[in-house]
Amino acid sequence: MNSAKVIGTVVATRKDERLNGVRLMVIQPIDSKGNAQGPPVVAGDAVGSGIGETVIYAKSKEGAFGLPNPEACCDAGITAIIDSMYTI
């Protein structure tokens, strides 16, 4: 699992039926200090996150496991909202 900052939303007039009811969010992967790491990613949102929140997400097939339909074609999925993070 990885951490990211939610930076936007995706509006899709048509999408795979297995993604019905799933919000698509644009997330910016970050390191443990909150610095951007790599390009932004579109992720399915299973937890109701919002812009500006820090989240945990899974990539690859595991990204869809937290969605209502784990068979959805989704390469990344938000699985948790981080309230606070402590690093050493």
Contents of the next structure:
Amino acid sequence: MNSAKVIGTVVATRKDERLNGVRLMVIQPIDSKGNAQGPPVVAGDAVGSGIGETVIYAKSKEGAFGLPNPEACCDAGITAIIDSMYTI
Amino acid sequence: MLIAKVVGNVVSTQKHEDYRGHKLLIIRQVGTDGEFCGPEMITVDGADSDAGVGDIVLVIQEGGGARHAARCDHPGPIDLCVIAVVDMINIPHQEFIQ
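So the form predicted on its own is up there; where is the form predicted together with the partner chain?
Starting with the chain above, the whole complex follows.
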């Protein structure tokens, strides 16, 4: 898993039917200091995150397992909203 | 598996139920010389290993194995898991390392 910041949403009406009901959020992967780690990606949302929140997202097929429809064709899924991070 | 160092932890109350009962640790991959050589990632700690901040750990990064190590018996959103806390790494022939 990785941490990311939710920066936007995606609206798509013509899409794979298994993505119906899945909220698609644009997320920017970040490290614990808030520095960007790679380009923004789109992830399905499983915990009701909002724009501006720091979240945890799972990659590959595990990302879809957190969604209401585990068969959704999704390779990134938001699985937790981060309250705080501590690093040495 | 990855050799990684635990550099922090994450507190999260609103999360997927498969994360309940696990510590969420921030790790970074380290080389055999102990230098960081990868981005920060977040992992759950395994059922048997009690890793803490500053430990060198072994992390499995394949989803099926990670869920197995985290005692998650159904498809869940876990793709990294700590499976061991390293006591020592012994590489007698340094020339083998590229």
